[in-house]
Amino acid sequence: METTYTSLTKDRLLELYQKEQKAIRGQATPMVNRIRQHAFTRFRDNGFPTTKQESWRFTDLRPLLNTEFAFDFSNQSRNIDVDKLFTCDVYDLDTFSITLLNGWFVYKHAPLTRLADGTIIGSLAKAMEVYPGIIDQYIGRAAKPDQYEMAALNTAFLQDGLFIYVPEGAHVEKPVQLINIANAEHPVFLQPRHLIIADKGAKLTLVHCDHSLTHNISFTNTVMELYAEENAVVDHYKIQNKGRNSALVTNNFFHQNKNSRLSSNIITLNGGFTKNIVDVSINHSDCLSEHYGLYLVDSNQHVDNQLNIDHVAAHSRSNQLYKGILDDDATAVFSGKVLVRRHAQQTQAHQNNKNILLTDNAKANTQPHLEIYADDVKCSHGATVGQLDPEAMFYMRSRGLCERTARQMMMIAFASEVVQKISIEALKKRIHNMVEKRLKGELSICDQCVLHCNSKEPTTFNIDLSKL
């Protein structure tokens, strides 16, 4: 089948959507072809998100939609040997590798494997063929497309992502590193869908990792939906490291049920254009849900992260920090929103947003929001935009510093409160070292680099020995 080109107007996506009907169903039940359809008919009535709506106020896709964009329904990536594309370069990072090229999963073996405790981890779409039941039990039921246009879009198209599914009382013992690569000789739009379900009692760690290996442009569609059943405990991080002439949409929905864990931090070190939404439903009582997040944008980049967490239940305790560096042109948004419904007495949910600018040109807006239908709860909220603290500042070159290096000493502190969130050691150093080459103007050099330090192949110099 071959690659199809069309621009993001609503009614050529609803042109294609039909045209290729027989590709997108594959071997996918009833019941997920009635919420594609029912994602569709919303995506049709409403179209893409504008500035008119309040969560996109301050983020327009429009500049973005004009390009001619690829779309690859048959996965024309199968045959490619993604390692001799990327090899990640987190030291001492023992986890349980996959890979995502252009949208479908690449796999060596088998697209889907099996542990010995009965963890499922796979492709998406031969999920969808081998395990229907656990499909249809879960897909679609944390997404909201009725309230999130982007994610109607995504479930319209749905074909495959990332699979996981833990059964009750099983530990997955290392991480499992979903690595997320467009790479493609022409702008290509790509819309992964991800389902992840920790059963009673499961505990899994995810590392999801955004990169792109062309300075090409890629507009990426995501959804994810993370279902945290009874007693469950999930760690998630999100290290986005994108080229400057991409877009980013990632849909996260959360679904936790009582005594569930839930910690969860998006890192955005690169991207040009980046929207993160997050969206918790705290279903039961005694629950905990934390959300860590850091953007470091310049330039021209524009980073937005949207949160909402409801709090349906009572007894359980949300808490949220997102913290953001910005420079030369660039612009972030903050829109966190905490509902707590009225039953859900003895909620202790927690809310905070912190920007530093490094230029009169940079502007961050932020926008956090309490809505309380309960009596007994202790709910916070807080958000300051500013620039480094003169005082501090003085007191360090008073003591011997130079401008700049004490300037990156202090944004290096304040990035390093989220940082240390991450429970991975090995991948908590990495990040580390990745801010603070980032803040130091350094890690958008990797990619031109002639060493190639993420690569296995050796590394040749041609040498003209008549120059010499």
Given for the second form:
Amino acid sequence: METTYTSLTKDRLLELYQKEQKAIRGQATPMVNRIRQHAFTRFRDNGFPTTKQESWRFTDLRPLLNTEFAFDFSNQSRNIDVDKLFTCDVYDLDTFSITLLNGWFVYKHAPLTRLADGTIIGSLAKAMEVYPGIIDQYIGRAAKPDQYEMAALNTAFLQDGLFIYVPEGAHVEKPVQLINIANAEHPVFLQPRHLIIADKGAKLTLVHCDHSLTHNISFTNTVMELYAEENAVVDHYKIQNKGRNSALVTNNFFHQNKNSRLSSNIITLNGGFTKNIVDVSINHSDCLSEHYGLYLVDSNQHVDNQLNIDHVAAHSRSNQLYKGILDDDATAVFSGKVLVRRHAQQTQAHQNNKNILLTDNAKANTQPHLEIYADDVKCSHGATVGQLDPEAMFYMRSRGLCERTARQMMMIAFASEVVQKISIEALKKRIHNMVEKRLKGELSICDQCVLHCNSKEPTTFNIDLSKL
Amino acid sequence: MADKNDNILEEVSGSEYKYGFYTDIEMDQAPPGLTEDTIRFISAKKNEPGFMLAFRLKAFRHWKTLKEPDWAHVAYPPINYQDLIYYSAPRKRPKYDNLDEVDPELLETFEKLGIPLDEQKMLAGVAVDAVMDSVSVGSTFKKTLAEHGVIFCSFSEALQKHPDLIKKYMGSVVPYTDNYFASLNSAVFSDGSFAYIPRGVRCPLELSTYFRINAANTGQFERTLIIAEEGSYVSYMEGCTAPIRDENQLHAAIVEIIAHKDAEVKYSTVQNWWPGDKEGKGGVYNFVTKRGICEGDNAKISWTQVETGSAITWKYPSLILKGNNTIGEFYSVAVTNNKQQADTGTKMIHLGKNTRSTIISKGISGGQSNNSYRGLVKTGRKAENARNFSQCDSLLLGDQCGAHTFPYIDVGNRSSIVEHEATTSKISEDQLFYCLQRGIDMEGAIGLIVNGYAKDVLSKLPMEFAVEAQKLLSISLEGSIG
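Following the display of the form predicted on its own, present the structure of the form predicted together with its partner chain.
Everything in the complex follows now, all chains and molecules, and the chain you saw is the first one.
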């Protein structure tokens, strides 16, 4: 089958959907196709989000949509040896590693692996054939195509992605690492779809990395649905380190059942255009939901973090901490919303967003919103936008540090509040290094994602001294 | 007299709404409906200069192209703008030089409202320009003010006597294109207050206006314009009460404040429109656009508001800090009870260098009410060293009510510091227990705690207002604890 090219207008996509329906629907279960049809209708009615919508007010998709993107409905990259393409350079990070290339699951042995404790890890497309029961029970329950246009678009075209099922009581010791690579000659539009289920009492750590191998334009619109059942413990890390020409829309949907614990970390080090949507439904009591974010952006990068936390049930806690440093002409948006419904008594919800602007051209827009309908709650939020504390600066200078070092130390300290929350030691160290490099200006000058530097040669940086 | 008053109070369900009564005065009304003819009628009736009519018509034509906004966190049945009466004026225009000549019923109304038009006023040191259904009926202390060159009169009077000032400043802060309700007001506004403080004058009195909605089905469209010239100071107070009525009354006012170089304006409001009964029936819709501009360097404007009334409040007193070193302040207490809905807050737009703003907002919700804070703090690219501190706290007094916070922070340069913090919690059990254990009853205890909670804001009010506001808070919260 040939690759299809089209710009991202609603009409062209609708046409494409009708034309390629057979390939798209493929082996999906009838249930999945029903959900798909519904999402397609929603997308047909609503189209792409526009800046007239509250949650997209500062994030304009339009410039991205004119590119002619390539679509691959038939997994043309299935025979590529990924190891040759890419090795993760977090040296001592021992993970169960999985790769998605251009939105399709790539494997060496089998598309689905079943571990000794019953955990299933593999391709969503294959899982739809082998485990339709699990798929039908979960898929589409957390994603809200009615509310999120980009999730509707993803659902309409969903084909493959990561599938993890951790059965009752199983603890997946090794973190599962998902590497999502875009590698194509042409601009590509990718819509991976992930379904993660941690059944009762299960434990899972998921590291999700987004990379681009070429400097070609790519647009990724991911949807992840993650279900944490009763007593489950899930740690989710998302590391975004893409090229300047990439656009990334991430839709993460979390469903939390009774007494589950969720920790979600989104770390954006590079990326031309990034929109992260995190939607959490706390449907049962005694949950803990922690959300950390860090964004370090410069040149004309744009990052938009949108969080919706819906406290439906009582006795739960949620915590949001998002921090960002903005350089050059970068822009950042934070819109957090905590909704505490009538019966969610004894809820504790905290929300915090802190930004540092390094230049006059950088812009931060922050909207920490609270909507509370229950009375016995403790909710707070805070937001600050400012620069480095001049008094702290003076203190460091008076101790003999040069301005540049003092400034870097303070920025690293600012960022490390979020980095410290990472519970995988190797990853924490690695991210810490990357943040340090990033803040010293090396990453941005290199303009290359260091995570996938494949060469054995040590990386050399051409440091532009005028920039420092 | 005292007996009569007591009877009236009993009739209107005790303290549920203290100021609920209805004065039967013949009205000179425009026919219901809104067309260009209505606007011409209003303009002709008020004998307005040509530019005013042109302004109204422009606003009306623009209004017709707009859609009613729906983004606020409030819900109400659609308003039929053609059903409203856009002009009503008391037919008997009293002469002010002799109180005996004034319609006695009107005086009685004022007495019930507690507006002392007589010597008490002198002791209080307040000049009152009372607005009774859109047309001013009383002005005092004009002489004192005139000696200092302060102009304080009704908007219509200013239009006759000082058309140049009106022409220059009206619509300069809130243009007729600003929003749906501001356009509507610009088209049909009936009257309002006008204050002009000349250069270097410290206004010797606290200017005060009591607004009051009276005739059934009358939209009240007030327009206030305050101009403080270089180096002047004025404290302006606005208070509202409205009688019990079954149909919702629309109140869409505009307040514009201009502070020139080194001028200071302090604007205080106690808003106590009829909030509707316990089922949320009736009550005033309060859709107000208030905005001030610190035009010159070192100017300062502060808004202080106590919001206890209205079925629906939609109000965002805003400030544009244009001059360098200008200061903006916003202090607010919003109380909602029963089925009241309030969506209120402020906008601070920093344009000048070294501009500072403070926002303190205290929301209290009881019953089944919803209380939202919605605020914007924006610093422009050139607003170097702008500084903002915002604190928005919400207190919840029942398990049926809602408290929401929607702050927006847009920062456009690196030297600004913007901080926002907010908390939401219920009334502390420990504090309640302490009060109860000291023999204070439940309602008294809540009144005490709430007043303490709101003290930061109440202390910013002028003395006379502060006393009234404290009482209002306690009254508004009666029956809020389930």
